Every structure is written in structure tokens, then in C-alpha cells.
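Next up: just one chain, as C-alpha cells, the form predicted alone.
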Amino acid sequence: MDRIFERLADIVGSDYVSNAAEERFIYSRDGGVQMPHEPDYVVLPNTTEEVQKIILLANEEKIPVVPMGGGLVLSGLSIPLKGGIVLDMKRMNRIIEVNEKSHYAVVEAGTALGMLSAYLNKHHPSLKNSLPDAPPVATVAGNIMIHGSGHLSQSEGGFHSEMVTGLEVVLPTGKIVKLGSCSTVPYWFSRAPLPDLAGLFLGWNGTTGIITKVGIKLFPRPLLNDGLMFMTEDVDTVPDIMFRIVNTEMCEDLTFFITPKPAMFEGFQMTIISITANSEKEMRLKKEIIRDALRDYYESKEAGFVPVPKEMKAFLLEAPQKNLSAFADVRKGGGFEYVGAIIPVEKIPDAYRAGLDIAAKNGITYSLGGRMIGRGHSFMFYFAYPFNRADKEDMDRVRQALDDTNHAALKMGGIPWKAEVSGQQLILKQMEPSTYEFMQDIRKLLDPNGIMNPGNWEVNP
């Protein structure tokens, strides 16, 4: 073990290496209810070509290998559930390169999204990155390798992961690879038309390889920022008043809540269609078009808009969205999880109706909503359980909500997002046993020896 610590050590140098129990504790946990695990290393690189040399010790030492982000994942896919490197990226933040006319970005993997975003906002204020609703020290690789989406993904890109322009990743035999036109030429500006390889490293969960660096699509930063709120009591009209906003193309985000607190919100639901233009003209025009989309509906009184007061449309249309974070430390013991379900429109109710029975079985707090994806084609849907992480059966109650909750996704069609090991296994045992034969075909075509993030993607870890 002292040998690996040193030969860790001449890669990245003394301070950036621990096997301290202190920093294996911190490194073997996430804020979720997954059961922690402790790493034999933490290592933190400073370029691609030390994550080169420590993925070529990790192969020779048979040493199991887990790429980290922000951490903040929560379902545990960070967490070393073999032991071996935990490889904390958060020193490759480097942002490499804007360009304007083509509106991408190249950054290095450990490159936080509000990083990006401030950086944005100082030195090219036209434009924007797409923001998820979490902690800025979020990172953009291990939000694409989640399919994360945000404030962008209804009206631009869809998933994050569907905005990457081109990708450098380290193989898990050590072999650095460039995929997209960075391959071929010096710009990052598009993965088409060459052969696409990206996906073999998109929800992949650190299986396949270690990206160290991302192009990302930019898009423009209108002048302003405006928005509406539509209540419904009836959850069943919910997806025909989201297709109709759609198809109108005049909103930029649109999410959807319930909250039982504060108590006027209780029994209802809520619609958030945030808009942007470049005029005032623009807003009103943009705003009417909407509200003549949903006429029928506040007309027979069935559906309505709610006026919202300066201070909470604010906080409403932010992005980074706050309030789940504020959310998360509601039961005061530093845990949340934060689980989700890729779902078919259409579904919206039924997947309402199962947070709300998962909740009141399991007797927890909840918070229930999600975001339109790509213009209509999909929608993320968020189950959000806090718990108090000095109570055991606090901890008890939402890994059993957790479990019901994939169980319930999958039953009603729609696929668990940034699934646990649990989770995977029965994404897995529900998948053609053919794609599931060609997901392991390929993990051993590219990682020969098993290092990369072992326990995720299989059947019996």
C-alpha cells in the first residue's frame, strides 16, 4: 500500500494524494441514503495526462478506479463501492476556450457549471450555458454524464449530454482519445457527421472511461427574463396544458410543482413558463400568445394564472433554481435524495399520484414536480426526500421510498434517472437481454480489467 501511495504521489504530487482516514470517511458518502463505502486513495489530478499515468497504475495494480465531480450526485455513483482511487477532478477546472460565432465552449472536466456561467456573465455577456437546478460547484462532465438537463433543456438542447460538441477522454487502458470534430480538426463545434462515440461515455456512470475535458453548446443571453404561473387542481389537465405551451415556441423553460407548504399551495398544481425577449414588445407579445393558447381553460374557470409578486417571480424563475436546495436541509440532518424518472408527457399523472402514495406511505416529507425536455419529447419528473441523517429509521423510511419510486417509474413506462446500484439492477433485469449483453460486451472491450467504477452497471455487483 505505501508503494501505490508513492507512485500516486510522483504523479500528482504529495498534497494531492490522501490515504488519511479522515479524507477516506469524506470520500466513501454523498448526501443520499447510499451505504458508504471507503476508497484506499483519494487523488486529485491537475491534467489529462496525470489521469493517463494513474489509469495505467490502476490497470498494472488491478486497482479499482471511481471519477468524482461535484460529489452531488446522490444516488452513490461516486461512492468507490470496491475501494481502490476515488479521482476527484475538481483541479482540472480550466476554462480553455469561448467561441462566440459557433456558441460552444471547451472546458476541463472538473470545470464547475457556475464557474462557466460567472465567466460567462464577465467576459461574454451574449451568451449562456444551460444551468441545472443544483449547487453551482456542480460540474459540467459529471452533469452530462448523468443526462442532466436545465433551464435550457425545453426550448434548446434537450439533456445536457445532447449539447456536448466533442469530448477528451481517457480510456480505461490509458488510451487518450478526442471524439467529434476536435478529432479532426481544431474546433469543437459539433460530434456530427463523423461516427458518434460520445454515448459510450454518456450515463455510462464512470464505467467506460474518464473524461477529462468537454465542448459544450452555448446559446444566446436575451435581455430579459419574465414569467407566468398557471394553476391547476385537476393534475389529469396537466399534460395537454404543457403540449399547448410547447407548441406555442414562446417559452424558454417550463416546470411544473407541488408543494404542500406553504398551505394556500396544498391540493394544487403548479406550471412555471419562464419567457425571454429582447423587448418589451416582445414579452407582451410572446405572453399573450401563451394565454390565448390556454383561453378555455381560465375562461371556464377550470385552470387559472396566478398574479405573482416581484419578490417571488425572482426567485421563481432564478437559474440555478434554490429552492430544492433550501428543501434539501428541511428535516435539519444534512440528507436528502433527490431521485427522478424520465417519463413520457402523457405520464405527468400518473407519476404525480405515485410520488404523493409513496410519500404518504412511507410516511416523509416530499416535494414533488419536473421540467418539460426538448420541446415536448420527455419529461424529467423529480421525487425530492429529505431525512434527518442522525435518524436510522428517518434514513429507512426514504430507501424504502427510493425503491418504490423506481418500481413505480418503471411500471408506469418511464426510466429511473441517475439510478443507485438498486436502481440499475432493475433497470437491467427489465432491459432486452440482448442490450444488456452488448452493455457488457463493451465495458470489457474497453475496460479489459474491470477498474473503471466497479458495482455499476451489473446485474449482481
Second form
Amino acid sequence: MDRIFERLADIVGSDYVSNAAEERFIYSRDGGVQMPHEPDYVVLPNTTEEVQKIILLANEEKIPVVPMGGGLVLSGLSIPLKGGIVLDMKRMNRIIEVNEKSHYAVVEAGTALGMLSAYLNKHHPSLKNSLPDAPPVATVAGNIMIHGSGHLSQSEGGFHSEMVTGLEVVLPTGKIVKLGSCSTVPYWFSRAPLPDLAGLFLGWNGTTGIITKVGIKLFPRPLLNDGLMFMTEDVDTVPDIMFRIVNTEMCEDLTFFITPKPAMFEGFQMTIISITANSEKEMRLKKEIIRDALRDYYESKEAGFVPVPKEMKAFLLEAPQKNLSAFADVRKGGGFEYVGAIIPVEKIPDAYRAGLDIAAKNGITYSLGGRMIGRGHSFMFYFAYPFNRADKEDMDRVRQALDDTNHAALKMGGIPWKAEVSGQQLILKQMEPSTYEFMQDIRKLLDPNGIMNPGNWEVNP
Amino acid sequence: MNALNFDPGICAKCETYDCLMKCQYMDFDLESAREERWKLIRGEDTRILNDCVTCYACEEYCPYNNHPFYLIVERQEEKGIHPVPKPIEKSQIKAMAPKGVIAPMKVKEPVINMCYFPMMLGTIRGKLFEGASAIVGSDIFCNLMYLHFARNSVIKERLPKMIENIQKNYLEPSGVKELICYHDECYGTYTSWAPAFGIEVPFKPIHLFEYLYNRLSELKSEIKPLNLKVAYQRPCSNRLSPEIDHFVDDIFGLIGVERVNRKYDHENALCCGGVFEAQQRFDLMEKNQTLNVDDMKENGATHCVFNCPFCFWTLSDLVSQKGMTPIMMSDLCHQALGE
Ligand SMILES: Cc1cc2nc3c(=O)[nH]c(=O)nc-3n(C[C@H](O)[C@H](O)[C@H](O)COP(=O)(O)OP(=O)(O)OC[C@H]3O[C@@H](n4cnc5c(N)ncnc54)[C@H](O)[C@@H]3O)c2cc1C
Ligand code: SF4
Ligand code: SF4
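Let me have the form predicted together with the partner chain next, following on from the form predicted alone.
Next comes the full complex, and the chain you just saw is listed first.
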């Protein structure tokens, strides 16, 4: 019997470790186009202490550890590029605390975002968390480790990683540390006023440690939810339109999409303005203020607010947006590449044109869009390319589109989001060498044996 | 081709200029009404072109059936006026374009034309529509809504084909001569717009209300009077067939419903406001919606009956928020039959 397997079974119990071929096959891939690579073991820990023991073992054996949440990142970031252990965090899904007055929740890292949302709905109906449009099984930790964003990113402070109030981390050496106010007092209210160490982990794709607990901000949940759709035919006007809407500070979420189907949307850009309010009066006022901000556009008749039937409105306003998941399957065969780039707001037209050119050049289906991050501080532009996994040529086309998209994003002054290894290489090539060296110094310091998600964020993986 | 049958000579003799004097959205005295109407007739610029909200009502106001509204739409289009922003207009023209998927189908009388409202097909059921065939879709869509967009040209281009589609695929092969129009818009198209533009209609259009009245009369013994006080929300396209209005009272009489005496009914009906949203006239939209629902409530209605699905979607939430029940006319009749 495999010695490492036995020691892992001693730690988590034999039901929660596997090296069976079928398990290794499943954990070797995700929904995107990245090449599969099998782990040697799949382990599902139940506690921080079990995580710690696994990390100590991995150090002793010098084998890689790749943390995984929902496995929905689609860019291969939880594929074990060098084998070793995939640490599936889904059993660590307890909601430990909700502090209503200080608006935060403390959850275990593997808590699904949908589960947190449902829990709040039931037990704390006046509060909500920001939800990405990912399927609801995406985890709180997996999402902040890629600087994810969601339906409160525009109104409530940016990327989800910016909504983190505290962390518990198992360092690559096995030490357990708490970061933020929870390191000093029993409350997880914020990362300030202490020196902020959370940035050593957030957005690092699991290359610097295992997150075991997260303090995450919650926000008020107003009673009413409505929205407006603004339609344009000239993409160059979109940044100004977004700028004006953001500056009213009246909307909760601000997104944008273009799609060739159905026909009524082809050739137009749709800006979706989600509005929440506690009374009809407030809702009317907010809509009026937003409409006024765009008055000269609609009076010119070159753009305008589209009357949206109730059913379509419900569809457009739901969080998470199920239509993206539905679109993911249009080609059938279970393949979906969902690439993003974080770009300056004024580059939306460039991203739009690049997306259309890339889709046309590679002959692929597309859906493009994005979300305003913060009060107009940056824009998450997504390029979604579904494909049929059973069709090799289809996959090659999407792989090429992905590469083209990464190049285009960097060229226009944006940065590929949740970049796969080849995208990371492109970014690193353009990064200030001293910044890259600093990153590597930190990794060496934290992870002397190089066990954490190796192959990622390295010039020569 | 398809020139509007509008006679300036009739206007020259007109003493009332009712078309503009009665307009609910623009104020005129007789002198200014005459002046602006003639500017319009001569093809000159006039405030009518931009201020007309396309409520259709002057088609009803004109005592000589001289088609004042259709002339406004002709002129708006000639002058490149877009009441609805251009991207929305283009998108709607694309969305509602004929898909060309119609195929011959055997139909049985009564044949109900459901226009392009496939979601309303569920109402064609029960004793009320026993044995009926329903037809629906982009290939039989009357396209009259483009009046609101000042795009008569789209109707002119598409309507002849739609009429042919209905006739050749459904009615003629089945030997059916009558078409029951569920939506006022289709009925108005075939009885008002098409003749005004010299387009021949080979079948006999019947308004849904006439059909409902006749059918309910046949089923009279099975009707359980509803004893409701109902506000009727008259749709814009009913302005093209005001002669139908008495059927509302006739139907209500049969099903035991009182038509509340609201201010905004009959000739003084007020648009639901849905079109104003597309035309970006948001203040007017809110004003009309508030006036409408307040008027229903103040006059003691417990229900608001619609015949236009679009008015229903526009006002149903507000009607419900006021504690009244929004309902389509066909569903109200189903209820009276216990269906
Ligand atoms: C249809 C669709 C729509 C999407 N929409 C959005 C969107 O609107 N916004 C958005 O942000 N994303 C979106 N995504 C992308 C992605 O699914 C989400 O960001 C998701 O939250 C990732 O979480 P996960 O749990 O699946 O992470 P995983 O894929 O499991 O992991 C992501 C990264 O985090 C690391 N990691 C996971 N858990 C830990 C841990 N405990 N400690 C350390 N590292 C860890 C992994 O190693 C990996 O590098 C979408 C995806 C799909 C399929
Ligand atoms: S359109 Fe009719 S109401 Fe108007 S001026 Fe001419 S005849 Fe009179
Ligand atoms: S259509 Fe309505 S708004 Fe336009 S002129 Fe006629 S009555 Fe007035």
C-alpha cells in the first residue's frame, strides 16, 4: 500500500482520500481548454488542523499541493500541473458567524457562495453577499484567490478580494496564521488598522498558502429590485455612459453585454443598470436620476432605454446570472472558456472590437460583456467562448482565441484575469523585472520547498 | 405605391379640426389647429411632428375618417423623425421580422388570429373557444406597432406578405372566410390601415369582442354572473375601430359585470404609457399610468380588464399594487363560464 496514501488516510479518514484512477481523471481537468494533468492523490480535509497536517506531510515528502474550491475557474488554476495532492476544500463549508451589526460573515474556505447567500436569505434577510455569475457552488476562498467580482462590486467596493475582512491561512510551512482584526481581538471586522498581510495571499491562485477561514463583508439587502436597459449602437459612447451612471451613485450593479443572438441584440450594446430601493418612491427617484444623467443621449435618439418585459427583466436582474451558465453549454459537449481582462474603463470599446475580431478570426461563438468594478475604478471585461470538448478543432480554435485575447488585453493596457499558465507568462514578460523578483522572493520565503500550486506564476515553470 | 387615402379637400371644408382640438397631448385653439394641420398637409415643419405621441386617437376624432394620424406618421417618416431611439427601433424591426417558417395548415372555424403573441395561446381553450384553430407568429404579424415608430414603410413592406400568408396557408385551403382578431391591432390593420393605404384584405376580419359576445350569447344558460365592478383599459389600436366599443357593454351585460364610469374611457381613454417608455417620454409614462390606475380605483373598480397584452404587461403591476385584479377580457369571459 502507498505510504503517502496511508498517512493521508490517517489524517482525513480513508473515505476522504483517493488515488483511484477515476478520481484522478476527474481532478485532472476543468471546464476550460487547458491540458489535463492528473494528481497523485485527492484529499478532502475537514478542519484547519487536518490541512496543517497535510501541508506538513507534503513538505516532508516534497510533493505539490494544489488547493481547490468549486474548480470552476476554467483556466486550469486548480489542475495539478506537477501532480501531487489536490486539496479539495468543499467539506470545509461551515458558516461560523454572521455579525449583523458589523456586516460581516466568517466562513470556512470551502463554503459555496450560493450556500452563504441562501443562509443569509433564511437567517439574516436584511443582509446579502456579493455574488459572481459563476454557478453557486463556487467557493468564497476560490473566488477571492482570483480577485473575483460580482453583483455588488460596483456599489460596494470593488473586487471580492477587497471585501475580505480577515483570513485564517495555513502557510506552506504548516504554520496557522490569522490576518486582520481577528489576529488580535475576537472580531473579524476589518484588515485595518494593522499592517495588511492579506495581500500575500489574495489573488495568488493558491501559490502562497491555504486559506481555511475567510471574513467577508455583507451588505444591506433593500426590499425592491428593478432595472433599466440602455441600448447603444456606438460602442465608443459606452465609457461615457457608464461614467455618468456610476457618478449618480444610484445603481447597485452595472453590467454590459453584447451577443449575436437573439437577433434583436445583434449589433447593439446593452448596458444593464440594476437598482435597489426600499420603497417605490425611492425606486422612482433613482430611475429618474439615472435617466436624467443620460438625457442628451436619448434625446438625440442615437441611444435609449429599452422597455424590458417583466420576464426578461427578472432574468437580467437575477444574481447569479444563470444565462451565462446556460450559454456555456450552447455548443454542447461540456466545454466553456470564460476569459476576462481587467481593463481601464475607457478601453471598453477596444475590448469590444478585439472580442469581435477574435471571434470572427477564429470562427467561434461568443458572448462578450463585463461589469463595472468599484465606482468606475476599472472594468471586468469577459470574453466567453463555449466549445464542444469532443471536437478537437473546436478546442484548438478556442485555445487560439484565448491566446489572442490575452495578447489583445495586454496591448490595450488591461491585464488578463485569472490567467492560465500561458497567460501568466505573457503578463510576467511585461511585468517590471523587480516586481517579478519580489514575487519570487516572497514565494521562496513562504514556501521554501516550492510545494504550493507549482507551475503557476513562474517564468520557467 | 400604397399612397395614403387622405383628402386635403375634406380638411379644407372641416369646421372643427377635431383631430387636433381633441388631442390629449397638444394644446391648440382653432386657428393654430388649422395652421398646423395645413403645414402638415403641405409637408412643412410643424410641432405636430415632434410632439405627437402616436396615441392613434385622432383617427377616431376625425368625423370624416380622413386618416389624420396616418398622415402624421407618413410625414414623420419623410422628415426622418424617430419617435423611438434609432437602436431600439432597428432592434425591434429585426426582432419582429418574418421568420419565413410558415407552412400550410388545415384550420377549422373559428380561426383566431393571435398576432405575434404566442404566450397568449393558453387563453384559446374551453367552451368559449370550442373547436377553434389559433394561428400565431412572425409570419402573420400585422406589424401595425411600427406606427409608434413612425415607420409606415415597414408595415407597407411586410403587411401584404402577411395577408397572403394567412390567406394562402390557412384560410383559403380550409375554405374559411372569417378571421377573428384577438388583438385590436390586427383588427385595426385590416379594417382601417389596409384600406387607407389601398391594400386589399381577402378575408373578413371579426373583432374578438364581437366573437365573445356571440359565443357568450350562445352559452347564456351556462353563465354565472360575476357581479364585479370592472374598469376597462381601452387600447390605442381600438381608436381605429371605435364602432366596436359597444361590445364591451354588451359582453359585460351578459356576464353580470358593471363597467365603472371612469373618466378615462370611451373617447377620453388614456394610453397605458407603455409606448411612451419606448419613446423616452418617461414623465408622461408615469403621469398616464398614475392617472389611469387612480381613475380606476376612485371609480370603485375591483378589476381592470384589458384586451391588449402590451397594456396588460405595462399596467398589471400598478393595478395589483392598488388592490385591483388585472385580467384579460378573454379570461374574464372564461371566468363567467366557470372555466
Ligand atoms: C458561467 C460562469 C460564470 C462566471 N462568472 C464569474 C463572475 O461573474 N465573477 C467571478 O469572479 N468569476 C466568475 N466565474 C469564474 C469562477 O467560476 C469563479 O470566480 C469562482 O468563484 C471560482 O471559485 P472556485 O471555488 O470554483 O475556485 P477554484 O476554481 O476551485 O479555484 C480558483 C483558484 O483559487 C485557488 N484556491 C481555491 N481554494 C483555495 C483555498 N482555500 N486556499 C487557497 N487557494 C485556493 C485554486 O488553487 C485556484 O488557483 C464564472 C465561471 C463560470 C463557469
Ligand atoms: S383630419 Fe379630419 S378632423 Fe382633422 S382637419 Fe381634416 S377633416 Fe378635420
Ligand atoms: S396621434 Fe394622438 S398625440 Fe398624435 S396628434 Fe393624434 S391625437 Fe394627438
